[in-house]
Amino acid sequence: MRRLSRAGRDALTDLWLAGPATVMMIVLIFVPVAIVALLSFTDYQFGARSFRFVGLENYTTLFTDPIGRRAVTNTLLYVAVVIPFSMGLALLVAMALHEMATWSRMLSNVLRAAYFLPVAATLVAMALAWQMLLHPSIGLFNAVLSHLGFPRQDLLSDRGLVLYTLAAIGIWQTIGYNMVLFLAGLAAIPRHLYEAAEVDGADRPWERFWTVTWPMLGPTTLFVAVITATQSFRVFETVATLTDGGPAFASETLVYALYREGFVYFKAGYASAITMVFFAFVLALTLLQFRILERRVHYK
């Protein structure tokens, strides 16, 4: 039997190593996405024996129906609030803990664990804890407001405040994870860069941040932005646990609308259209972040 050439053996090795993973990706990711995309152009309902193609009707309904538009605008507003505040506060916390480690490593480690607790804890359990804290009559938040002389607030039932309340909880949830990523980025910055910047006249903390820290955190910032955007778009647990999309759909989001239409009303076609819109938003924001932040990234 004729022996294979070196190129042939390398090709077989590559196929043996990457082939199974590639097949699994196609079967478990690309094929389901294609099926969902196809279903989004139909009126299929779970359990139905037949369906018909309706073209862009599901997408038109999503953007013309008041409830559908509310889900889209609420999601975009939630993302617009969570991403900058989550990243900004996480960076501030990471820098403070990074500096604290130089004179008290034990205290720094304790605070790191405290900030990371929301990431490690069960999200539904933490949502229930927030529900008790924000309770209009027995919650700690309103007790503090009443003690300070302010009127009590039902933050989870006020149509004007509920979405911002959920966004604040979302920021609290993501700060710990983003903090860990920024801490890793800060630890990788060589100390001699700060010394060189100080020799060049950047002797103030703010100047060192802009000349050394921020540019060197470029890759970390890009990664954190993408991860935070993805997590913000798929907010579901807090909405389902605390508000059920209410009051009057004031906290309705795309993922919760997807759940309700697909698994409560069994409108698989309409839920598939919501899924594709959700995917399009996440993809567009990710590409935009890469286009804007990639130019500012300094790879080491």
The other form holds:
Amino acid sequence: MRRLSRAGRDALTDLWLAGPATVMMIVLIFVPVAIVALLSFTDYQFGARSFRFVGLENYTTLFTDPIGRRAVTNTLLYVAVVIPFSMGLALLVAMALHEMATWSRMLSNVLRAAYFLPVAATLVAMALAWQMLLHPSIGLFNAVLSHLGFPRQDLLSDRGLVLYTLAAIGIWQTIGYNMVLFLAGLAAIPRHLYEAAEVDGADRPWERFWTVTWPMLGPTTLFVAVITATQSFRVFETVATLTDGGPAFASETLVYALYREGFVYFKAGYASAITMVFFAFVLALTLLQFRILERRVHYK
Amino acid sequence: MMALREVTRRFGETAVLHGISLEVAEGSFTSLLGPSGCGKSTTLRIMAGLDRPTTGRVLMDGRDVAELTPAERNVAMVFQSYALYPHLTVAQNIALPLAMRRMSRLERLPGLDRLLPSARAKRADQARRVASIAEMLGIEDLLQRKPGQLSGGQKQRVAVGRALVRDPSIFLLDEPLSNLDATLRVQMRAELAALHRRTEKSFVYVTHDQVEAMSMSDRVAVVLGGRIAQVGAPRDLYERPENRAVAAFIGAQPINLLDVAFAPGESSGPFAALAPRTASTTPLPARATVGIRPEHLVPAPGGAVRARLEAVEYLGAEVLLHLRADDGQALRALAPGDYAPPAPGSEIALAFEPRHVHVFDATSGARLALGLERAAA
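Now that you have shown the form predicted on its own, what about the form predicted in complex with its partner chain?
In what comes next, the whole complex appears, and the chain from above leads the way.
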């Protein structure tokens, strides 16, 4: 047998390395997505022997049906609240802990662990704790409220508040992860830049932040934004465990609707349409962030 | 004028500076020269106000500046890594110190600086200043680029431009050339020296490269182990090192340091043909370290020093001779490039001028007022 040329052997190695993962990607991700995309144009019910193409009917239902629209707007509102607060608070915490490490490494590490706990803990288990905390009669939150002279609030059953309550839990849960990313970003900023800023007269904390910290965190911020966005679009556990999308669909979200339509009502066609919309939102948001931000953060 | 008075600096248990006292005269080019880890950068950072001394005082024009920030001291600094802001263009990098100094917070706000008439006037003024600096440094074409698109030498110039732009009281340069390639380093050396002449400001230049220190400065402070070993003009350091450590540190070719025993009228080892000569009041030490630079020890028939040739290194302009004296001590001598060395193993006579001999105390290493002269036969 003739030996392959060197370029041929290199190509074969590349195939060996990238091939299996590529095949898995195609079989487990691209093909199912294509099937889901196809199903979203049908009235297929899970287990049914036949289905019929209904065109865009599933999509029009989602965007015209009050409940479907509710799921879309709720999800967008949830994302709009969680992204800025989670990122902003995580950045504040990261900067404080980064600074704190200079005078007490120990305390900084303890707090880091504390902030990271919600990330490591199971959200379903944590939801139980939140339910207790927020309970209208026996919860700590309401005990404090009434102690301070405010009226008691049923945060999980009030139509106007429930989504924000879930958003608050979502923020609480994502801060730790974002904080770790920001801490890594902060640690990578060369010390000389701060010193140059100090010599140049940007020596107050606010000026230091705008001259060095914020611009240098650009790539980290972009990454954190993408991660937080995709994560908050997927909000499900808190909805499923704490509210079931209620009261009166006030906390209905896309993934929860998808779960109910697909796995409770077995409306696979409609659930597929929701999946595609969900997918489109995440993709659009990610692309938007990259387009707007990437040019600005890498400074090339 | 900047002065340090008995400055010490400890980091936890480690003492980095042990009482540094130094004066930087107005308009001088002073180098802090020392091996890495000797404390020269810490000294510079204390001058800048980026670090504070544990004890001791920092004076500028006689005033204690311990409580002043770098900006308030109006120092300019060039960092080894250049420390340019990667998100700003070259023009913005250079203008930043001006904007920080002369514009209010409101006027600096992005967008507002185009709307407010006062901010517009200041921005225009800054742009003119940046343009003139850029022209002086030959970087006019780079003003709209980001630092990521520049070569090392160009970044270096931008960093210098940023230091120049606001007319500082003193320039502090922390190993500014060490990231450049050799050719560029030689070129930038000349440019920095020219810049010093043109600005007539004080420069403090930290380097581990003695060629940089010797060629650019009018004063060099040799920092060794957190202490200033010697301060003086480059020529003084080379011709009259105050102690053994400075003698060993200065010089392209490491100096020969030989252990020599003395008795009245006689010396040991390779200097056996020579007699120690001291001022009548100073006692003659029994032992001392004799230093002589290889370039001052040249083969000459009838030379007073005799040693056996072991190996030869041909360097082009010179020939480096590795020799061994009768008492086993190694010696190195530098002969002109056209010198034809004899076969290894043969004995060579080497000559030197008496003023090129440095004698140091065998224990403390301090310079001794002791010379060697040909013994009366």
